[in-house]
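Below sits a lone chain in structure tokens, taken as the form predicted on its own.
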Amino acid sequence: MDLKTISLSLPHDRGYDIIIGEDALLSLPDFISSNFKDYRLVVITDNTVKRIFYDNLIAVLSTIDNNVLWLSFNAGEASKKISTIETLASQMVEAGLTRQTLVLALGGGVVGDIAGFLSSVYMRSVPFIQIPTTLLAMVDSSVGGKTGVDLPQGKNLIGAFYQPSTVIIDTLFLETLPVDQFQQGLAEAAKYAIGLDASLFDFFIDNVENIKNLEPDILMHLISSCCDNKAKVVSGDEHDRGMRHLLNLGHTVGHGLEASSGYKFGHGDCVSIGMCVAARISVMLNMISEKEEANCNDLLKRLGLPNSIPKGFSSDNIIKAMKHDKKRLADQHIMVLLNGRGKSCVIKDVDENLIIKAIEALS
């Protein structure tokens, strides 16, 4: 299968290519040799990914560098904190790494966020490459330069916009991805279909089983469509001041649910529920019909994703966690709501009572 390249344009020649396809990882040595010759390489990953893919990446890099430093941390959202950044940075200093260092972020969304933020602050910034190994990271978090770590009060409250030098998406990584993690990525992919791209919504409807069966051509189209959508949005709003907010469909309530659960629920599951809440509010505001709401909920259900609030979670706890959302203005709840098939918009100052009614309707 041929590789596909999607270009993300940014001012001041900071744009980069997203390389997608089977064996895309094999393009890594040439990219490094052409752009970062004589740089020290450090792989940032988690202990699970290292165990599975260490030999793969070492074999690929052996043609250009036999002195690769591997640094890893415990897998999971619990590691996404500032102390992890301090530990990794200290290990890099002890290893003698200077500003002439290239970071390779090998892993899912947590690894990409940590490695990207570390790269943005280590010796006032070093370049990095995103090599996502999960569907969630491939379709969303590896593209666009959002990096950061969590605080007890909420997700990604410390971070930076820092773009990678390239993103290499090797779809063969998905062959070892557990089914539940694959579904977490499907939620982020569905976000584009429900809120931005009606043609992608149609593609989902026609190919649910093919997607679940990891059909190569189908996965290629799915991932490429998501990355193309995100590249266009980020190119027009790198720092999340306007249209990039649309990429947060389902995330306002989703992040509130994640935080109030102590991050015990998967990100994709929470985003799926958040999209259902957003759809319910959109119906309440006469922005979409109940049939359109049902179409969204049915798609998520067919993908194996939740569309109701889990037992034991009150609207009060979710609302409280939502109040730490980065995009809040004063006391306003800012939400992405639906206003058509494959269409969404940002609504400021959504009535909190509406949000509570929607949450309770799904409880």
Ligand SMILES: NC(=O)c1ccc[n+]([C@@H]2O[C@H](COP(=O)([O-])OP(=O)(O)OC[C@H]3O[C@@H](n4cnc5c(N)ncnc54)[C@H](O)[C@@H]3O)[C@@H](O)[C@H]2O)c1
The other form holds:
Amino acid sequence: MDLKTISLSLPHDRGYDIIIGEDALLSLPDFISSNFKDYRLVVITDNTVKRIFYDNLIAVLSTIDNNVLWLSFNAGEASKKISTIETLASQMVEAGLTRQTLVLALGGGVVGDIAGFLSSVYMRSVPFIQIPTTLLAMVDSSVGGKTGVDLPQGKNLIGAFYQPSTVIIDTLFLETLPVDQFQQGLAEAAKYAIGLDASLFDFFIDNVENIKNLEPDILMHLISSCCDNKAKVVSGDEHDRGMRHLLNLGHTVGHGLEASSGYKFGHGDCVSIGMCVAARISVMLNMISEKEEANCNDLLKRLGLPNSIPKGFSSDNIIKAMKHDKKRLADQHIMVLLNGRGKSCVIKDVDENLIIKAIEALS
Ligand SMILES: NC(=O)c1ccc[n+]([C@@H]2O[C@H](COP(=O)([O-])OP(=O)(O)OC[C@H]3O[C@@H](n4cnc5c(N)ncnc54)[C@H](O)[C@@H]3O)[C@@H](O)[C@H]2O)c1
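Shown: the form predicted on its own; wanted: the form predicted in complex with the named molecule:
All chains and molecules follow, beginning with the one already shown.
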């Protein structure tokens, strides 16, 4: 199958290509030879991804002469902390890595966020390539240059906007991804369909089973449509000051739910429920019809995602957690709401009582 290339344009020649398809990884050696011939390489990954894909990447890199160092950490969100950055940077210094180093971020969103942030600060910045291995990272986190780590006070509180040199999305990585992780990525993919792209919405409706069965051409279309949407939004608003907020559909309430569960619920599950709350509020404000709300809920349900608030969660807890969100402005609840099929807008100062009513309607 042919590879697909999406170009993300940015000022000052910082744009890059997103290369998508089965065996896209095979394009990596040529990209390195053409752009980073004399660089040393460091693969940053987690232990799970390293165990599964070490031989694979070693074989791909065997065609070029660059010296390769592998560094890994425990899989999971708990590694996304500043001490991991310090440990990795120290290991790189000890291995003699200078500014002439290219970082390869091989893994899911946790690896991409850590390796990207490390690249932005190591010796005042070195280039990096995103090689996402989860669906969430393929459709969302590997594109757009948001990098960072968590603090005990909350997620992603330290970080930088730092763009990769390219993103290589090899859909074959998904063959080993556990089904529940795949589902979490589907929620982020559905976000583009519900909030930004009516034709992707239709595609989803027609292909739910094909998507779940990992049909190659269907996955290719799904991932490239998401990346295309994300690339357009990021090109227009790299630093998240305007239209990039639209990518937060489902995330305001979603983050509240995720935080009040002590991060035990999957991010995608929480975003799915958050999108249902946003759809309910949109109906209450006469921005979409009940039929359009039902279409969103049905799609999420068919994808196997939740669309009601789990037992034991009160609107009080969720609202309290929402108030800790770093994206909140003063005392306002800023939310992305729906105003049509595949259409959304940012509404500032959503009435808290409406949010409570919507949460209660879904409880
Ligand atoms: N930077 C951004 O724009 C952005 C956007 C959305 C989310 N994020 C971040 O992404 C993170 C979540 O990413 P995630 O869901 O990919 O989680 P993750 O990186 O923790 O990966 C999930 C699990 O899947 C394993 N795994 C990865 N690829 C695999 C494969 N191909 N086969 C088998 N197992 C595999 C990992 O080892 C891990 O255990 C969060 O920290 C979130 O904040 C960042």
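Note that the rigid core is defined as the largest set of C-alphas that superpose within 1.5 Å between two forms. Positions refer to the first chain, counted from 1. On a predicted model such as this, the values are computed, not experimentally measured, just so you know.
A movement of the C-alpha atom of D65 reaching 2 angstroms or beyond is seen between these two forms when the two forms are aligned on their rigid core.
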